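Here's a solo chain for you in structure tokens, the form predicted alone.
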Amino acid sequence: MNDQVMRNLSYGLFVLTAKDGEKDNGCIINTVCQVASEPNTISISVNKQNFTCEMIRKTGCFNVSILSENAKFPTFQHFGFQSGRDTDKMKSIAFSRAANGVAYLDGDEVNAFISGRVLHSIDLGSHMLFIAAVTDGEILHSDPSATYSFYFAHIKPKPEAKPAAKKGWICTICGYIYEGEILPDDFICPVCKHPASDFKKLE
């Protein structure tokens, strides 16, 4: 089978984001769907590694800031490739706060937030898949949501040049390098906490 058959799948890009106490924090997730229309209700799916789906599991609320074709790669970098667990994520980011009080993005780069209350979770293995009440939601601005696609079209740098001289495998979504002839199948970049599957081999 080839792995890469899933990037074939339309998905949408997206900042989810949570609150436990004073803690804010925010993740990237490309797996939000409207399941039901009466009443309500999305599913979101997180990776288990990151801490915004921890604290989606304690609290049960969230925010979907809806990411516009205006994204620009550092915010990807923000959300996506550093950890909520030592790192302020919200320092220094254009947020508002929504009736549920968990933070949603409100800058140009973002179309539209959507807030969910968890009523079922399911443990899909690597994610957990969240089945959530819309509670709240505004349309920020009208430009085009960004898809996967886009995001590597046109937001994602281009490699400048190949890695010079390294030998192993190189995740397809940050960059990262994993030195050495095989790749565990189980492997997870630790970087932006993608499967081996995104990995391709080092020429």
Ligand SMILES: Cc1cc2nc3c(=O)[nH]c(=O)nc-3n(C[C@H](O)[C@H](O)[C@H](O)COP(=O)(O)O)c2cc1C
The other form holds:
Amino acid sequence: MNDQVMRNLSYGLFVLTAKDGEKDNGCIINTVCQVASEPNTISISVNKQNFTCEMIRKTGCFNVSILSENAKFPTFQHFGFQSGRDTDKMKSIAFSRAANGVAYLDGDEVNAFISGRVLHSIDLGSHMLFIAAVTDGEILHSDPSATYSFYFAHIKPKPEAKPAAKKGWICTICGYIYEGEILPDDFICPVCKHPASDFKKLE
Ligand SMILES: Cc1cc2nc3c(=O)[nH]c(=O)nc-3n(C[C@H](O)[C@H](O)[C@H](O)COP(=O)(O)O)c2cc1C
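Previous: the form predicted alone; requested now: the form predicted together with the named molecule:
Full complex below, order starting with the chain above.
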């Protein structure tokens, strides 16, 4: 089997938000999928280490803000490269609340939001798969939705200087460098939480 085959799958990009008591939080995910139409049902897959995952396991509610091609890299850094355990990510972010009380981003980087109520939670090891009823949603802009490929081609900055001086493995998602000849199979990027399969050896 070619281990790279999973890279040919196509994904959208989203800010997944949750609210637990007074605490709002959100993280970037690429794993939202409509899995049934009658009734309208989606799935999301969230790393168990993410604070947002913990909040959804507790509250059973979330919103998905669909990022458009207008999304900027700082938004990915803000929601994808740091944890809400360490910082208040919703401070200084433009958002509104949906009928479920959970925030969704309403700036010009998002073209729609969807609200979900968890029906089933499936423990997949590294991730929780949540199957959720769609309870609300609105279209906010007409800009096309961003895909993962669009993110790599047009949003994520290309590395400037070659990190040739360093030997090791680079995370192709966020640029974190693991220094060492052998990358453990179960290594998880400490910055963006992606697995060893998303690392490339520095030549
Ligand atoms: C482009 C990109 C895609 C990501 N996709 C996912 C994903 O599908 N599932 C996931 O759990 N985390 C994903 N992440 C990582 C989380 O956004 C990241 O770990 C975040 O810091 C978690 O924040 P939290 O602890 O506040 O929930 C992605 C990050 C980036 C930059």
